[in-house]
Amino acid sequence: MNSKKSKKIKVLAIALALAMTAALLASCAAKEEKPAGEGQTLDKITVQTLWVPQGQFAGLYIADARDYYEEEGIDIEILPGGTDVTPADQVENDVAQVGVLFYSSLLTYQEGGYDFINVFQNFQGSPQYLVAKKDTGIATGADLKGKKIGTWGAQWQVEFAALLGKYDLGDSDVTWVQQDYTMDQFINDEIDAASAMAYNEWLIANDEGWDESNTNIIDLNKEGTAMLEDCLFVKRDWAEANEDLLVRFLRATKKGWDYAIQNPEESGKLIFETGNSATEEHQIKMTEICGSYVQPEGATAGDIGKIDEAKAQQTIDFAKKYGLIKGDIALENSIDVSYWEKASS
């Protein structure tokens, strides 16, 4: 592999890690520079994201930057995530009132006794791809038999297990390989099919010359084995005690996503300036791609954040069938659409 390309990927990974500390400091500084209006009392909400400021969370950052939260009487603080930050623990311990998690991951906490509810579904589909070079002959899930599949761990592996099950394949038919967060193993032919988020690792592969001209994409949404990912969750008792505040927060967040979807270049630049994560071009592309999952083709701005109950139930079913959770979780106890409905009325 070209050493310059290898260094480029590793530098990007280091930059992402360094950006976590800078983003937190920038967030605190920004809050100090933005006092409430005279005579205005703002309700405080802290949100814990999964990672550093990036297009994946554009709705939050844009709603803040454009004062949509302040217009709803809210003083927002957005805490960047990282490898040492767990949104579930942050919300459980009242460090944050709202957290961002994959819905599939939220199920594991619900089963573990955390009284959390999904109140806003950011992504309406799964942005997780399996990608393979065309010369491997892998084009569908049926072609994975006997192949090495890169995965980031159990949480991300469930969708792929469901994909294998669709073609009457199982763990014994493939070799699971722990994949890092670069695309080096894919580029160096250490794995046959790689995990890649449409908004991140796939973009890294594109930068290295791998695109749809020489790579096959297995889209789990098209395969019918997708699970829901990014959602906003809260404690059930906090939501019940703060219904009006939560509704106002969700209404502002919907507006933030709507603006980001309509203005991905402006929004991506702002997010890059907030956290200096990756590159400006990467953040613009990420914002645009994430927006396509927040408001997919055929949906309207009014649909942003809506929890599709059929997709949520499929996520629960796959999570149980393929071992992410062990018991039954009732859909009506796992999600609560009432707050979103009030925010949308």
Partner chain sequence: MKRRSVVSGMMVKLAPPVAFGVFVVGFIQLGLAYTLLNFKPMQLPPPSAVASAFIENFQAIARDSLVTVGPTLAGMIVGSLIGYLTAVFITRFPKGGFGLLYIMIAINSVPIVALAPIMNRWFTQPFPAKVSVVIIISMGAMAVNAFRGLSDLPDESRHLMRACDASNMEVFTKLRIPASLPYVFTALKINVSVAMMGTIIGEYFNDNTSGIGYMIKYTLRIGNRKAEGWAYILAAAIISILIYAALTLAQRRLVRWHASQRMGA
Second form
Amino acid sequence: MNSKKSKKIKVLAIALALAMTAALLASCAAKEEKPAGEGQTLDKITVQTLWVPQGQFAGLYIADARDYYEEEGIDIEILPGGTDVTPADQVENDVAQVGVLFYSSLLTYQEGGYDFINVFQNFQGSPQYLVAKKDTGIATGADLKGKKIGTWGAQWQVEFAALLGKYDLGDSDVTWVQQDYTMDQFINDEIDAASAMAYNEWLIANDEGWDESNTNIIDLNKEGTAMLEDCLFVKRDWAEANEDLLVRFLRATKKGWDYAIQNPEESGKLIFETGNSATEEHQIKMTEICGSYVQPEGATAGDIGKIDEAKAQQTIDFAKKYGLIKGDIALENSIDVSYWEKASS
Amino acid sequence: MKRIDGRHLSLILWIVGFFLMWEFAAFLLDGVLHDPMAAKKLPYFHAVISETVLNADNILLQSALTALRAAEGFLIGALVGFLLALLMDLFGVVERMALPYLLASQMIPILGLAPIIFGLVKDLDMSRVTIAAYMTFFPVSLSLLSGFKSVDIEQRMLMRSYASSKFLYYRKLALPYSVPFLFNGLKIAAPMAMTASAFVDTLSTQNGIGSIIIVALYGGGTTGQFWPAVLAASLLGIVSYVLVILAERVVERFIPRAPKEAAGEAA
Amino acid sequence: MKRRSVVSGMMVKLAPPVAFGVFVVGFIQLGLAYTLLNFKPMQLPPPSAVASAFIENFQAIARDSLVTVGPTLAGMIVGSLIGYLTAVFITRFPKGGFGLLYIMIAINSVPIVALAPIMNRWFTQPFPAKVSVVIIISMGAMAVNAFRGLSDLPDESRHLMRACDASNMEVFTKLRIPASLPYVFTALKINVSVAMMGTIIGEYFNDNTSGIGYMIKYTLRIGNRKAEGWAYILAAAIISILIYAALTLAQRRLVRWHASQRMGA
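In place of the form predicted on its own, output the structure of the form predicted in complex with the partner chain.
Expanding to the full complex; the earlier chain stays at the top.
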């Protein structure tokens, strides 16, 4: 061993030690950085969304960006969703107080023993399309026999099961193919009909040259088999203990959606800057389309978030008929409109 | 010194060759086979580089975040792995008792694990680090254990005949002997901690390299950052590997390998 | 006499893990895990619920397990083989091969969240898509370990071989390859869990609507089928333990000479 080598090793040792200390320090610093919130009077609420920051959750992001929550005395944190944790579990574990879920999917948690209630219905219908290239000849649910249909999982598939059921078709009449949240399989003809959210995947397909001119859309709302999607849910006991806070939160959220619907361009830009999850143009379109489900034609700004009991009941009925839930769920145990009503008065 | 230069030259040649092959394969897909998915299957290397340069600040920032969480997870995971291996070697019963369950525990996907961890620690960042540690302790444990078990039987007997204490046995014989095994485990675990950390980024797509990947995969219009993120993650993996090698050199300096002390290193 | 000792030996060996298993199952089942550790029965269903879900869905679970085991084994074997051959190459040509290990680590470090969708683009069929994911993530551990094993020779034997004027080929077959075996088995054991997880995550993304991974994703992302999801996790655990046990047996036969196998229990 010459001294040159041992010197080199000493330098290495020091460098390593330094790097490790730096990493430790940096991680400590990162943790302390969290803002404590200046006003002690603000009540903290964390919302867990379903997915990345995007126009789908415009009401929340706009209410945050325009300080509607702060005006109601709320210190808001919006946690974007991801692939490996569900909003239901985050709310159950008190990581978040409010979560976003499909109402259909919320039903499965209610059946599984999670004591949640739906307090605010974002989407007054289903923005989920089933799309097929025109040359496949698929124009309605009746044409799906023997076809390959792309699916994302239980809560999406059940709406298509209801569509098939309307035409007396069942699971065995079609082939389900797992779709990977892109439109690649559709574009490459690996599947005949693809799942596509009107506000997201459909726009991606449009970008790739597939639009109304060469593609058929099966709109579940027009087929009458739609189930309610995005809603806001909370733990029942949390809601009872924090009624005033929840009402204030819903009021601000409602205001956020109203602003987003009236100013989709500005809102889309704001969300783009928050999340950078899609292009600015995409976020603007997404906000606009989602707005059309939050406040459909004929509804007023005052109706935003209202839970339509007939539609909710239909969602429960379909969920039961097509096997998403096994038993019965009583509507009055599943939704609670009182908080929304107080927020709207 | 001469040998080291040759090695570095080889490394450079391999890297250059790899990127040339990448570029050529991309050309085959795009220019010869005219695959409509060419840009998604394997984009041109130069295109990935230019996207990386365009988004350099974001990629760097998110890489740093992921690397930091990976480092924390790795340190905890390595420590846990070390202690488990020691326990299993000390008490044969523990090994027979726990090993199948340790293996089984590795079969719990994050989807099943995350709610339980969140229930325990509540905090997003803590959960991320815990899960990254959870995903890295196993190779460390297994490697070190097989190191302990490979201690030369004659030497083991010899130590025993001196009636030396357990502590002395590990300090003088088992631990020095197992150093290469341990570092092998660490070499495997370090890049694994990186991919685990990128994985737990997707628990909430706020930040981190895994978050870029998810957003780019499924979002509209930011697909350009996908391959730069993949490239960055790979580089992080290599950096972590090299760091372990450097650490190994330092440790080997202080704990010369007992059985081979005399041999030294081939010049 | 020998047979009887084998049987009683088996009993002695199986007793501790079974006892530990009973303890863990009891700990959760009796509610201690829920009160002491704040686990939620909805998120971690009690063992009885998982067991009954396992029995109730046994046929489906067996079918899905077959879908998953194939690509796991295929990918693990091919990946480990590639890793080993790489290590042989690097050992044989240390100067020229040096960089190859780094390339391998780099490919090995592609996050699986990216790797699975990329392979899904390359292969439209689910089987090759899954196998390729497993190959890529299992070759690194083998390359690193085998490289160490191949170069980690007892000095006496190396000197002896040199003294006997052995050719490089002989050193390889007689000395290096046997010396690498303990390391190879360690890598294979690590790869059991790596490969199973690779297939499971591959199944999150591929076309199939079957397989353990698909079913885990399908059932754990809604609220009323968690016990079924955990029954699938149990299946994955059982499969990996079986593969691991098979490897341990093989190691016992192939590496008898090694210290780790001579000590006895």
